[in-house]
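Shown here is one chain on its own, the form predicted alone, set out as structure tokens.
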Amino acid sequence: MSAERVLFVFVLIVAAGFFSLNVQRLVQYLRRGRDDHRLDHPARRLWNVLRIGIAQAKILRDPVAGPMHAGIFWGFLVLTAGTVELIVQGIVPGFTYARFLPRPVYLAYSASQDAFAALVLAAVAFAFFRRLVLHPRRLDGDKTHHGDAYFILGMIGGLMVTLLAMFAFDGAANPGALGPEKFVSRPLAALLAGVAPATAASVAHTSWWLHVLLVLFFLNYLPYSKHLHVVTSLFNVFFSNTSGPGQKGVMKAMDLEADVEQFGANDVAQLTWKNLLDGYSCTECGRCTAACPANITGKPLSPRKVVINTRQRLMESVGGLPLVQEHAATAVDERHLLDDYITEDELWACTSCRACVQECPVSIDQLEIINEMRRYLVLSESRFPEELQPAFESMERNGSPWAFSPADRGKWAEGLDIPTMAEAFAAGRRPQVLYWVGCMGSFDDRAKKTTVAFARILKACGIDFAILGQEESCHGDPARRMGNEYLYQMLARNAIETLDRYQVRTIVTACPHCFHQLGNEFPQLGGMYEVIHHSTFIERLLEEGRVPLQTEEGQALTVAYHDSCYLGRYNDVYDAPRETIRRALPIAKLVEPERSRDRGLCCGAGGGRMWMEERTGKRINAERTEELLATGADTIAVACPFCMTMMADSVKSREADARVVDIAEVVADRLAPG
């Protein structure tokens, strides 16, 4: 074996060994987090890897930066095959895939190396131009690592330059060796025709060494770089639940009977290993923060910062300790993720809209970290905005976030001849459908109009339904989103007990929060029901021709529909409300605001924000209302009582000439008399 081959094997073994130690180190750090089972539904997880990880579905949502990043990623995938060939050549001189692959396959492979090297080099050039000249706002702030990004881009560019140089000079040293499939390096070799063959061969060999050394250095630099996501992103997508398996946005149930020192998380050790892997996988692209309604309107929250802080705190807490030393009593033990890195104001600014989760190209769940830290604040330290205390007390005493008497829950139905489940059971009837009205629909004067409208539709269609009346109580979703898991489980179990007592199987509701909670989170506590949102239920009735509409086509309105976060991003219900409007108002013009569907902007009421004052920055509902009014719409349609309140208040404050209606009201207004 030649001295050069011995040297190469030595370098390769050292690099591989160092990389292996780094992998072990990072895995050891992940073990500081709590256990979290993430191996269920392997087929769905593999599909997420193919769709989100390999096909870059989320990256490509950005029409400018998306193709650039996808090009670099796909280039790396393709060029990895070539890198393996080059490394094997260092051990086995003269090795080539041509010995094993059919010629057409090898020619396609050879062409791909040229094509993707040029593609990646062009993408790197654009990335530099974008950062240095275009300077997108979302790449700034949150202590992002610009220097690291430039260094990584420089290394990637260097890898492509050395690869193309190796091909071109090899072609110059061996005229005719490059076939037409080398449509990039072949013209480059032609430009080097005047170079002596021996010199060209020497430069080609040097380029090979530089390329391989850059690959090995790049691989071992990544564990110390924010670009570690190059290695971890596919694993993160596989283990993530943000796009399934299971229902999206479902908070984890807590074992309140467990013998634990604290509930929730105030430091990385109380988060799960998957939350910590999210920190490794963050690309610092800023898509999450750019989509966050709190950040957009000047609040202190930045979802990107939350994830970056998690990674920073993890690395600080381990302090570069050797693998055998799990922890050390140093000054860093006196610091915590909460307060030292992330403030209360940041956490309470969150509306739980899932825009950050939706936009993350590597399936990070920023909201899960926020929710766990809220739980710690409420359950372990009783630290929460003072405005939440009355809501907590009312939910506990009255079964509603507001101080209304439970006896008044069914007053909206007086004179409408709507039976309660108790009355139906007393008469020996078992209604097919339970109409879950919800707290807003029962007590809020504006929301009660939606409640009545939907009830009218059900009656007009001959649906066999009933309500719970004063037996209905809050299911606890607001408490859970505000971090009070104790109160949530108490309310949820009471609601499940009531529903099971009446053998309820099918529930319809006009509230997306009730829809999500009853259908997606109650199963954690044993409540198994078919839950249908009123937009979907009405759309089905319209499609079946069961809704007796007036024969006239209605008004030629211009309608902008506002997507509810808990209906859309949580449950993928986007078309049903729009189709309901189209069917009920066939000559109306349905217009879309700048941000709509899964990019829709939150109304600002979710995550308990309905009960908190908005003291910093612009009001979120004001930002959203301006977008909706900018469409020229004379009618703003909603499918959520929270959205109704936020949109109506903002429209009223502007004295705008537009009305805010629920889709149930749109249909009820078109019911034929009789």
The other form holds:
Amino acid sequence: MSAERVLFVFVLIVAAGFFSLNVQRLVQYLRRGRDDHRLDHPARRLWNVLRIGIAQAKILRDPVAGPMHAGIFWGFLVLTAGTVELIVQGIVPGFTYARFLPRPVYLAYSASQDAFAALVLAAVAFAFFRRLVLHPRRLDGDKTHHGDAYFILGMIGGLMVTLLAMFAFDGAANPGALGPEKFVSRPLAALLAGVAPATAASVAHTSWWLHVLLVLFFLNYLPYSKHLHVVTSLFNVFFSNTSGPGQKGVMKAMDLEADVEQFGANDVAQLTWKNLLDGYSCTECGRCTAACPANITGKPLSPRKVVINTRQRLMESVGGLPLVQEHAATAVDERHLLDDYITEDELWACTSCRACVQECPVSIDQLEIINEMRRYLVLSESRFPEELQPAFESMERNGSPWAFSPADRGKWAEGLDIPTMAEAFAAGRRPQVLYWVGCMGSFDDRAKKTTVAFARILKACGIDFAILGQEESCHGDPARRMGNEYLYQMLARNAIETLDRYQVRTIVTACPHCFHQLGNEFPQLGGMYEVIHHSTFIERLLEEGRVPLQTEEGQALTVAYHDSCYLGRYNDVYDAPRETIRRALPIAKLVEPERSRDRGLCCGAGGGRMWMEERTGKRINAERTEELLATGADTIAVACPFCMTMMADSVKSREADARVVDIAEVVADRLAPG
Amino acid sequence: MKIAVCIKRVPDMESRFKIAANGVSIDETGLKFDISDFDAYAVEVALQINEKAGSGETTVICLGPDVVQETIRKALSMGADKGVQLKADSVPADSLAIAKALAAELKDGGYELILFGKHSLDAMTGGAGTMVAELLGLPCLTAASKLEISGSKAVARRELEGAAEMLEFPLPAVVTIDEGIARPRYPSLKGIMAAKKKPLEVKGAQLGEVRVIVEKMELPAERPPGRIIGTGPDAVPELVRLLQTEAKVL
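Swap state to the form predicted in complex with its partner chain from the form predicted alone:
Below: every chain and molecule of the assembly, starting with the one above.
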């Protein structure tokens, strides 16, 4: 064995050994986090890896950076085959896949190396151009690591240059060796025709060394860089639940009887290992923060910062790899993720709209970290904006986050001949459908109009339904979103008891928050019901031709539909409300705001923000209303009482000439008389 | 500092009240109960005093049937150290009887400060605090909106109509607490869990003779609904007639 081969094998062993040592360390650090079972539904998880990871489905949501990244990523996948070949060559001189691959396959492989080397080089050039000239805003802020990005891009460029140089000089040294399949390196070799073959051969050999050394250095640099995502993101996508398996956006029930020192998370040790893996997987692209309604309107929250901080604090607390870490003034054990990295104000600014989660190309769950930290604040320290206390107390005392008398809950139905479950049961009937009205729908004057409109539709279609009336009580979702899991579970169990007493099976509701809570989160506590949002329910009735509509054309409205987060991003209901409007009022013109469907901007009321003052920056509902009015719409349609309040307030405050209506009102207005 | 806070369990005032079949009490079915607001302020004041001092003990005392243990636990979950239930079948309407029972418990407790809400939200007599002070021979200060402790002395602020007064008094003393003094904290789950393990002593209430009793309880008369008698000038004569004959205001 030649000295050179010995040297190469030695370098290879050292590099691989050091890398695997660092990988073991990183895995060890993850064990600091809490357990979380993430191996269920392996087929679905693999599908996520294929779709989101390999096919880059979420990366490609950005029409500029998407193809660029996909080019580099796919290039890397293809070129890795070549890298393996090159490394084996270092051990077995003259090794080539041609030895065992059928010729056409080998030619295709050979061509692919040229093609993707050129493609990656072009993508890297564009990445430099984008960062230096186009300068996208989302790459800034949160003390992101620009230097790290340039270094990595430079290395990737260097890898491609050395690869192509090796091909080209190889070609120059052995004229005629390169076939037409080497469509990039052959012309390059032709340019080098004047170079002496011996010189060319030695440059090619040097390029091989440089390339292979760069590969090994790159590999070992990753654990010290935000580009660790190269190693972790496919795993992260596999273990993530943000695109399923299971219902999206579900907060997991806490064991409140657990004998623990504290509830929720104020440091990385109370987060799950998956939350920590999220930290490894973030490459600071900023898509989450760019989509965050709080951040857009000048609040202190940045979902990207939450994830970066999680990674930094983990590395600090374990004394681990300096994975783009910052140096702190105080002692490590005196510091926590909460307060020392992430402030209360950041956490309370979140509207839980899920836009960050939706955008993350590597399926990071920023919201889960935020929610766990809110839980700590409320359950362990009772620290929250003071406006929340009356809401908590009212939920506890009155079964509604607002201080209305529970006795008035069914008042909207007076004189409308709508039975309560109690009345129906007393008369020996068992209604097929329960209309869950919700707190907004029961007490808020504007929302009550939607409630009545939907009830009129149900009656006009001859649906056998009832309400709970005074027996309805908040299911606790606002408390859960605000971190008060204790109050939530108390209220939820109480609501389940009521529903089960009437053997309820099917529930309709006009509130997306009730819809999500009853349908998706109640099963955790044993409440199993088929829950249908009124948009879907009305759309089905319309489709079946069961809604007696007027024959006149009606008003030719220009309608902009505003997507509710809990209906859209949480439950993928985008078409039903739009289709409802189209069917009920065919001459209406539906227009879409710039941010719509799964990119829709939150109204600002979710995540308990409804009960908090909005003191910093621009009001989220103003931002959203401006966007909706910019479509030229004369009508803003909503399918959520919270969105209704936010949009109506903003339209009113700017004295805009537009109406805000619920989709149920659009349909109820079109009901034939009688 | 050893502080006692006397608290009361009261129904939520947002409720729709009904008179019970006996005609002398409210019907408690469906009502939610909680610690009386002013008493919650008093608990908060006690907790803040001891937190500021870095030591001390806060005991909450509540008179009534076993359901009041829930109210005591609420105060314990806020951070009070121990609870005492003075067991009685019901809370009598006689403030002096209540005061005597409380004084018997407080007398040998070695408390340096005894706090009350300025009055309960339901009965609103405001009597128990002042009577306890009298029975124990302690200085009494009512409706404090601010309370500062310095050594064996205290300074309290009282809001008057268009003014405020600052009063100094020696400890031990009885102070009743007005609103606005401190926002009662929301118990954390940690606090709720800890409260389950805190000591709660049950003793018989030494009420003695109860001389004031409720003879009858009634709801305020319902206001008659508004009536539209017409619109425009044509309705004016009828309106004037009704204002003279029915409302008798003209």
